[in-house]
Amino acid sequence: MAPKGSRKFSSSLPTQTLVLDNGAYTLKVGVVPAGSADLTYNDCSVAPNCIARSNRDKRTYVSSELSNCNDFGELAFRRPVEKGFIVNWEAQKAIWEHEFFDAKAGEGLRCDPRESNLLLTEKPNCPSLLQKNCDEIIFEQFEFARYYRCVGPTLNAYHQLNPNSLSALPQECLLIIDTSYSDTTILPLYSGQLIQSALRRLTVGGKLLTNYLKELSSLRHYNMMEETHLLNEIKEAVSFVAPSTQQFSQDLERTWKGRVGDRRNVDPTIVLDYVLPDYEHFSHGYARPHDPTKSRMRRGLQPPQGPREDLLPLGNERFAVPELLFHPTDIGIQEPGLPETIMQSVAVLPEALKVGMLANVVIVGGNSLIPGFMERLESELRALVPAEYDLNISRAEDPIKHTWLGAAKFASQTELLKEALVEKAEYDERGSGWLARKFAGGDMK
């Protein structure tokens, strides 16, 4: 009998890679051919990673199908991600076979898995039994050609500082910032590898801040607790985090209407009317000025004839719900802000790495797109910072997709790719305990 590890595998490689960023909100996912050069944004496409039922027109949705969905009022979502961990493979291999097997693929998405490699990232901290149930699921069900999963975030290290730069080689010290929908992670990595004891999380994320809105719209105006789609929309559209925490106790004295007997007239600069869609008319709602006598006939005092709307009006809500990234304790939760939370990270780190990270920060995920994050995070973390460190804080020029690119020029590379992917006869082989000291850097023969 031949000694373990003795068969040859084959050294061909696929000729393509599906990239797959697998957030808990949405699928980053693009084919990337072998060799590709010149990779943007573009070549990404984004689906919401979720089935939705509708209780009104009892359709189900699965993923990308949700853009044909015209009434999304009390559509009931499975998501098959939890804290950024896939906890339901029923539902997520739904969601991969309409969106990359099935014959009704998007264009440039549909691929053979038994022809093609996966690249498919995860959050840091992945529970083994969960990674162990993941690899079994690529390889014994979907039967990928070959196959290599990590930690996402890290894979931003493969944007190049210089865009003119053919280095192969991940940037030396990078501090990513993630907050994503599940919460926000600080990772500081070191030429591509994460610095495991620098890792923080804060169980904020955009879950979360619409979680809250939907409280706080139940608790003042409507029950809300069902629109889960819609205020996430409001959120989307109308939040903005306040330039500091002094503003943010005078914008709350601005937006107050005072107590009964002693009303106060509310700032029309920061409130303004929600009009909800009514799902007949119009699919989407939108924001106008606050016009508080439409907000009393808001209140039952609508004309029997004509047209009729429903109004959400929004004060406090707008920057009070996005504060949380910055002071979780607002709502109970005993942990630092943001700006307190990477100090924390690059505290446990040497002196020239520490230096080497508040160089080089980049934000990613989609609440960094919330109006004023960025100022208010660079001017709070500037005050954090020791006046001889050189802080540089950006945000990618696509916050979204920047994770998917990085690991799209990762794929490119077939060098690297090569040394990175598992073949599905090794696994074979090997077993599923092999694969995890592999990917977690402790056995790369």
Contents of the next structure:
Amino acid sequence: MAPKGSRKFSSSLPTQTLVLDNGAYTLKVGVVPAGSADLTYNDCSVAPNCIARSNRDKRTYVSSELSNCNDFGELAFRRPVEKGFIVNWEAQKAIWEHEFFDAKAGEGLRCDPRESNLLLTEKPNCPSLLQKNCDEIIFEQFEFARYYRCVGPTLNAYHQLNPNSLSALPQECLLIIDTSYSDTTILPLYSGQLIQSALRRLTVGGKLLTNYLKELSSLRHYNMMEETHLLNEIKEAVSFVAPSTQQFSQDLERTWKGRVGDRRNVDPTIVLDYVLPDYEHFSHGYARPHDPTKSRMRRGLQPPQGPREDLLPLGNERFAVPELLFHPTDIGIQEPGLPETIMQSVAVLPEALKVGMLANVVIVGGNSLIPGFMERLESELRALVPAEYDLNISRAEDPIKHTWLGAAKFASQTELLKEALVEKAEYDERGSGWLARKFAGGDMK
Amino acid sequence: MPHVEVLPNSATAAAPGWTYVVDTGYDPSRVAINPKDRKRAAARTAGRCGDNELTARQQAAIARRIGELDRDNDPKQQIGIPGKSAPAKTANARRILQSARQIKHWLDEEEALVQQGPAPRIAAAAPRTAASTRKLSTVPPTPLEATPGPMSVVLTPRPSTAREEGDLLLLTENSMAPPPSKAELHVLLSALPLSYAESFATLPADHPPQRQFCDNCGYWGKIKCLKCGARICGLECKEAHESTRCLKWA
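Alright, leaving the form predicted alone aside, put up the form predicted together with its partner chain.
Next comes the full complex, and the chain you just saw is listed first.
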């Protein structure tokens, strides 16, 4: 804790780095020893970034304790990260302490901040006052030995680093689409540096999709406004992206019940019944093909024997909800769809970079796991990109942990890391204003 | 949904005499001076203002709904931290830990700082220019605001000569032939970050009209509710709509 007095870098870096991708929904974390090679997704552990409180069993669950929870009914969440930025440090501190500073913390994650480096990721366009808060807490409260904060997805440029080569260069042109819980961002990267003026953001993220499904189900069937966890599970289980706008219209016709006097049979390949968990016998629901007789029974009689079951029929909700990523105007958000947003982003770039970016598009973030997302994005983007341009889109192998892995590879490179990290003593001497300028890339050596 | 626009019929032959015409227009002279059904009369005149235009009240309701859908924490819920946590070590840390501000407060403050001037923001190289004219809220942009991106960094594109196929492949493989000049790159990479509100994509002025869905079942919203303007698909949903959601904006 005591300042070392010297503002020169002492040559002995702590040997381990806590790599923390602090998302709004989950935190992705792992301890990376210096110079470690062969990092994989398995070195990363994922924990919910929330404190949950149930009014039924009167218990509070902090982060990974949620895996012990059996009754997700009316579970209320407190999330320290809002719109991707750490806002509530009281809750964030409790979660971090629980996850990796406590004596009870998980084996691989426990670390002493005073003997560790911290590599912390943030969302782009973070308000500078929140960045200042973050820096102050990291050094003054947690007292990390060294620390570096940067925009998380930029570290995806370091995936192809060769651990043996000395001249470790990041990928030259890379267009990262981060479709996450809070929102969706388009990040053009040049040699690992974010081209700030070309960054574009969409309001639509996983949170908005879950809340929209919650609203629709509550309006059409049961009141589920308190069942965020359940609706998120349902969204992950059943939603899909229609392959095209035309197919969307067709699917909408096929799930329509028709008019009075002109009944239609809904398409059983799309409409599902989701058997809701009762949190007594089983705590996870499941989907099964729609059975019209069962849903009629729901209104009046329950089957005389057998367990009572509650069904949530899901028709056009399955594809109308993720459709918001491609048509945000459907609920009145005044933003273009994801493909147009990508084109707006690259329109800012000079021609050569534009070609390079579109040839290297990588999708990260949980929404990309929705079936059909990649196909739809690729076909719509291909239609917008000039024919003579190459377009290569790929989804990261594990879109949730991919950014963490890029950060871990960056952290395993001692040379790169040494350049980026800031020592606590230096912070104590120069203060948070200087630190903010340094992390923003200002030449304030 | 395809956008169907009815073009005005120009076949008006100037002929002497008289002719039968279909009376479709709104004729104020035929409306009773004191109509009995005031609501209907109001709806009839209000309906003239165009299909895709929304009243200020409807816009506010939509903005509120989107805010609701995009909210992280319910301000009504208070969830305490269980157990004892380490106390704050410095005054700064205590202040930050005890802060009860939400993200909207921070974003508003950031916006205010940007409005005041570039002083608190970190000065790098390129000055902010057109970037600050980008939209600051979710209201539909005017055509002026809809110009995408800061113009200062849009570099003059090279005259596009007809490139050969092989050359182009080479280009994409190396990502860099012909590369932008050092100065160009420097301007791009040293540009200041946009503020949060400026980072959103903007809807182009010529975007297709918004698709309308039934308020109740999610099918196409072909009919407009006369009372509140919400869309519904048919009689059945109209009944459901009137018994639940209607008059929400009234």
